[in-house]
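Here's a solo chain for you in structure tokens, the form predicted alone.
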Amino acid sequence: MKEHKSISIADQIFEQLERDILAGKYQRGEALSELGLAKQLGVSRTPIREAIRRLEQENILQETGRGLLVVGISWEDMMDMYEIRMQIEGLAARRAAERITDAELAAMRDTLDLQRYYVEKGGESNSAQIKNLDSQFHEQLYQNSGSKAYCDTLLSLHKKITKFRMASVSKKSRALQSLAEHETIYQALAAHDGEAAARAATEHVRQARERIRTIETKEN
């Protein structure tokens, strides 16, 4: 039981630190320490140490020999992630269209309906639900491809991108456009049309990249 609790705390610390780093609370190049993080988060050094190890594996933190350095994700990193997703997300969607079951389609339909509900309600108070449902739709798509390699790769990329662009999900116009693109992917999956699913998924990633690029251009 103690081991389970320790792992659970480490998972929570990992999620919090990853979220804070990607959201910019800890800046790229900032030095962190195991002891300092333990004091700041009010936990022992054991779960901090485990979370740091995982963040190093994700190349978000780096051990320099003189301490921990925040690597984070740069703008260029994120654009590269979109490029990678554009190359392989369509392949995953094609596979999903060829093998998806009625039960899996029903689960994706439920996710889309919930996403529509929160998007149409609008407002920043719903942004967390919209983000979570967006991630859930993509996770279902990747899992339904039947490929662990595609699923693991795409889940990691999507997770990092979503946390990086968290501030944009409250914009109703962008949320509505993303929802419409999800619907197009779903309809192709339901028709078991692999080519249409691949095109729709690739276009969805391309549009997402352009939306985030537009935001960055306006803010700078």
Given for the second form:
2 protein chains.
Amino acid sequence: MKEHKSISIADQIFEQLERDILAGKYQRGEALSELGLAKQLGVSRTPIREAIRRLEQENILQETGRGLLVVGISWEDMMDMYEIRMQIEGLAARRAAERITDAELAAMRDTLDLQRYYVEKGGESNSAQIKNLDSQFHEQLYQNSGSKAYCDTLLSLHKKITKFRMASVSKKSRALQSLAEHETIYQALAAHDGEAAARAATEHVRQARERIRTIETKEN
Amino acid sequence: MKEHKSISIADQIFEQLERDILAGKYQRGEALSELGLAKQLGVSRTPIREAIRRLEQENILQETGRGLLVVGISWEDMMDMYEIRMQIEGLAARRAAERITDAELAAMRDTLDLQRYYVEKGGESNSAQIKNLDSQFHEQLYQNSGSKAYCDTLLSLHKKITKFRMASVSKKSRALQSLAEHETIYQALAAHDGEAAARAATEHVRQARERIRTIETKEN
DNA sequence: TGGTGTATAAGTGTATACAGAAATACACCC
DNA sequence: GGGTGTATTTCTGTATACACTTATACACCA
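Switch from the form predicted alone to the form predicted together with the DNA and give that structure.
All chains and molecules follow, beginning with the one already shown.
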């Protein structure tokens, strides 16, 4: 379904650098140079520069006048993003519940069913697939809020969170719990119950944060 | 106090295009071309492209594969941004109240006093100055939340709002009311009262939205 | 008259060349 | 030996050239 308009080198580099930075592959404060990246990636500086400008706009890279500084996001930043999402995603869900169409509901239902299929099937090989479907459900929710502002804000936060340190090890029990929460959100949307949708979405983000927090705490 | 690192042409073009797009100088859906902009602005395509990439990242410009599409923001988008800010700015204010230092309080006090000076002095010539100080107060608040996530999110929303259609005609009565609300926020911060700060900040954004809404409604 | 095919124009994507600034290294002088 | 001045290297910023894609216009043919 996705538009494949040839995907320029600049886009690929943007994606790769973003992923690497958010995944923590580069140290916070580490210095990079355009020429260095160009040589390393085997392309000219032009696409590198365009990728860099976008990363700067996202505030995960910073120009210093002489070289680039990796800003990235910290653990605290991510917790804060969850906190912000808890509020905004709830409001977006309320709106979605009030305006969602049957076709949009059916599409979310499909996403949910497919996700359930992969989760119950289990296996590490499907974890990428599951993560994509999880993201897709949220993106559909954002889209169905009908608000560009909500959609843009939430997409930006969600993208950073999902790429953070290759986050969220997929354990089946957690995946099932997350799925159940999605189901609750869906039911509220289907019932066009704004209040319930808002509560469910907020609670889902809160739980997701807790799941991540628990993992990290154990690691450290 | 601001860092003046020579301000590249690319940066200037970014600022200008962003301002023009958000101010409504370009029609929503209007097509632009790199070469056209380059000729019009008398520079090469290189800085144009870098500006465009940043604007794309902000979702106010969109690549179509053949030319650019002006997306901009609509009136509804801006109302939604206020709604989001109502929530997030409240939380940011709560945090700021809990951690703000005396030095930071003094800096906000200075901003406030200077704004009051210009507001009471009156006159259209100072409206730009007043707007800047107003923005500065909010930016200080964001900064003092101590959270990169809150700061980034709020700065992005605030920037778009302030540039929207050259928003907010400055009437002295409204400016005074806004100032009084800033004062309330400041008092809560100074008292390190998180709850009060959150309430005051949220209410201030709500009122700001109402002030804008009233103006627009009269215009249409 | 309508459709098709080609030529042309316009636009983006990428590489490269060049200018200028800034840090660094090194030699020279005291 | 230390400090200073200069040369060199290493960056970024900008312009330009070229490849490639696609829309468009126009002529030709059925």
